[in-house]
Amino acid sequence: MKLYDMTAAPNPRRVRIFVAEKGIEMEYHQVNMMAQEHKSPEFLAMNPSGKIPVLETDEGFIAESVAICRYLEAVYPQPNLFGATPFELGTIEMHNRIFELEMWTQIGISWVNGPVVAKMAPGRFTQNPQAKETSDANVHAFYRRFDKELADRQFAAGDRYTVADITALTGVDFASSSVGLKPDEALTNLWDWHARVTARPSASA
């Protein structure tokens, strides 16, 4: 297997650890994005999105960083990561969604808006600096939220290491270095589970 792969963008970030996790055996291959190399019709034909990371396979192209995942989970299903028993595979999905629907999608609005993008893309997408004021406040109140949470359970799904786990580390991960959404040092319950999960070999995947 073959994953199309970015080291500094988030989503790629993802499958290294969940790979790493289960210990498999991957061939990567860097895409130029600078290069627009993913927007080449030889990148559309694996993944007409034009987005990384995309898992070759011998059957085909599968993209989406969780699609990736659940694919690997069902070929390799040990260490399971997104749920043994029927209310693990509901509560784990429950919690990986809203970490993309309410943390993620917040920290891409501010990423968009934000000075990097505006340096590396100019005008290639019309800022909003108010979406980005209401988007910044949104993830800071969400890490309150997950920092509440976390009094009452020790990762992000419950007592255990999953999946969940992993989105939630690329978010926190990437909107402290690349978008200055840094989690407030005050907030120790996140900060005891991010080194927590950091300290897994996995997480420098």
Ligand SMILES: N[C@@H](CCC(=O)N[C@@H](CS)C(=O)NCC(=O)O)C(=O)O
Given for the second form:
Amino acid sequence: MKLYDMTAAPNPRRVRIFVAEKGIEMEYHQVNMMAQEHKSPEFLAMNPSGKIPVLETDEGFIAESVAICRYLEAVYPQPNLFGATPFELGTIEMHNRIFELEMWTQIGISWVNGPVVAKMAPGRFTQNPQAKETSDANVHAFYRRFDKELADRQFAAGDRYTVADITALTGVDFASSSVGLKPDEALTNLWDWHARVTARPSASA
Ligand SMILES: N[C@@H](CCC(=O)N[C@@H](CS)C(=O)NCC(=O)O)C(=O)O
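Form predicted alone done; form predicted together with the ligand now:
To see the whole picture, the full complex is given below, headed by that same chain.
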């Protein structure tokens, strides 16, 4: 299997961490995003959305981080990261979707309307400072909510490490390092959780 990847990009990191947690052997191909390789006809034939990560399997290509991770979980069931019982499956899915829809989406709005994208891809997006202000506030509000929830659980979706921790960690790390959205130091439950998940060897994948 081969993963179309870019070391600095947060979505491929989600898959790399998942792969590391499972101990899967994987070939990595670095996509040159600066040269727009992900918009080339060859790449668009693999993923018409023109985004990474993409997984190449013997049966064809799979895009979307969660779809790739689900495929990998089906092929390599252990350790289980998506849930082992019906209730766990539902709970982990719920939290994972909440992190994607309510945190990652807002981080994405701040990113495309922020200074790094303005410099890196001038003119690609019509930037809206007001949208950024709103999404910045939404991200910080989400951090506060997550911090409160972590008073009652050790991990993002319950009392064990799951795919939801990977979604949350990669979002928080990207927002902190590249979007100027680091969680407030006062959010001690969030930072304790962050230390717990960052201590795992997979976090450096
Ligand atoms: N929902 C997708 C998002 C993928 C995504 O946005 N990837 C970024 C890199 S982190 C990308 O390829 N951006 C290029 C673009 O949007 O043109 C997933 O979960 O894999």
